[in-house]
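Starting off, we have a lone chain in the form predicted on its own, written out as structure tokens.
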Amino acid sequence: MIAIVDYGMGNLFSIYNALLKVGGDPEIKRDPDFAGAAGIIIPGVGSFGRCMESLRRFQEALAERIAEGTPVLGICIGMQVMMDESEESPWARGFGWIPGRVVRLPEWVTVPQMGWNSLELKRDLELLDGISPGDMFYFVHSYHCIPYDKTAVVATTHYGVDMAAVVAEENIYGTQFHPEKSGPKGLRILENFVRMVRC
């Protein structure tokens, strides 16, 4: 089973649809309680600091599973709150999963940034098996992510300046795009994430 985070800000259905098409095992779980969980999935709509207010009761839930090696994986602010803080919310904590912040998209480009961007690969990932250089994603965001690591960046895109589109450091994946936006080459990353989940 994968669990889908339900912290009352996220494309569920979506994504649990999605995830349904490529053959996992979708649950959406409103409670802290990744019990039979083989792999987490953190969705993401709103804003940085709401999102964690929400995210707070999970916390510890997510921490330990982590610490287990349970894959999880975070889609657009679900990948942000993955950081330490953002300048959205200078008031909130991120979790700090992969060190480093978020910041506002340049001035010189239209915020938010809506539509469908190419990937540059910067490292092998299982998660992007059959992900070409110059594929396009689907984008929806004002703010991206600055790992301090920069080893944790294994994609990026271009949009007013080069910034981390994919990220991921042990069992803790993210992606600044909508897999579940992004047709068929969207649906393979999900697809990789079932079967990662599944080995």
Contents of the next structure:
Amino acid sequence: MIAIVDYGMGNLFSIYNALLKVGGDPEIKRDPDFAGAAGIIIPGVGSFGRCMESLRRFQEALAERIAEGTPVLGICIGMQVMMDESEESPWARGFGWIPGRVVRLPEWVTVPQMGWNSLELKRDLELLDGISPGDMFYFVHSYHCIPYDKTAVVATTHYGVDMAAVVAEENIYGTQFHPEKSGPKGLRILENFVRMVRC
Amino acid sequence: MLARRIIPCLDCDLGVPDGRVVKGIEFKQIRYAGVPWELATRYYEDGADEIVFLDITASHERRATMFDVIKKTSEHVFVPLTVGGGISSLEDARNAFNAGADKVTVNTGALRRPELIREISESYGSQAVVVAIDAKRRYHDLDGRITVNTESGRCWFECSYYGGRRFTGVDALAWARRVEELGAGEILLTSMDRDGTYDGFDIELTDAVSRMVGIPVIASGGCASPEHMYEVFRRTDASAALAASIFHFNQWSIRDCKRYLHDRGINVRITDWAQSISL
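Got the form predicted on its own; could you also share the form predicted in complex with its partner chain?
Shown next: the complete complex, the earlier chain at its head.
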């Protein structure tokens, strides 16, 4: 079973339906109980600060599962909260699972970035199996992640500057784009995740 | 670099279960193109970057049908879904988002009460609010208007609402700037002069609005071929081209349109299903 963390900030149909489509067995979790979850998805809705406020009660349970090796995938804001802090909400602390900070998109581009942008792949990762350089994914965001350890950046995209599009550190994964809204290529990533958690 | 988007638009009559997609000029000679969720799925598989559903009935009792349509579609379609037609309150928008919409379009509701744009934007983010502007050329009463020099003379553009049946006196270019300030994330710009004519997009209107605002502009009205899409992308900064009937009746597939644009150097997303997924 793949747990989708529901922290009450929007509908989770898209990610739920996408996981079903690729053969996963998603369950929406309103409480920090991840018993039986082979993988966990943190969807992305809202601002960094509000997200962290709502996610705080899941922190301990998530940290335990991460320590046990359960793969966790954060999407959009769900990836940003894995860093230490964000310019969007300077008062809020992130999970800090991947050391880094979140900064606003450069001032010379239209914010938010909204639309299909292509990836540049930095290294191999099972999550990106079947994804080729230049494949396009659907982005909607105003801030982007800067992990302090550059090897955590698996793929970048260019929007004003090169920025992290996919991050990974051991069993922790994040995508700045929305795989559940990125057509067949996005589904491929979710399919990879489903396969990875079954191994 | 962001790709230019191709967006099929489904005008939905929700008077029957599951709804039906219609296309007709001024509600005459209406043709039925199919069931909304089935057409949406076909377009998705064909490479649509986003899908817009417009409820042309927009009555309260039929709104439930639209939400069923979106729910059903979101089981099969994994690109952003936009819903419009009769959204006049934050509550209407919330219902659409809860049904699975990623964005809503507002037109009449926003012209009648501009704060609606800010309300939805503050609750769901600017990326979730698309303001539809239906603009018609006016060659008289130019005083105090933002005017454009066109091939057929100097004109301004007037906003219409209630599905193009009424005019507002509102200057479309000034309104475009205002909606951006209010928090709109995109503008869906339809030329009332070109809509239904198959003569191509109104390049001068699209260019004028694209220059006026910093948010993405979706060009709409008059598209009958990939050449029309190429023209609007080559000559303006429009971030997307919207079309309806050329896809509905199999004149052009989205895949063929994108291939045509790609071959001419326009950055579009090309999807090859065969190699991308092992479903």
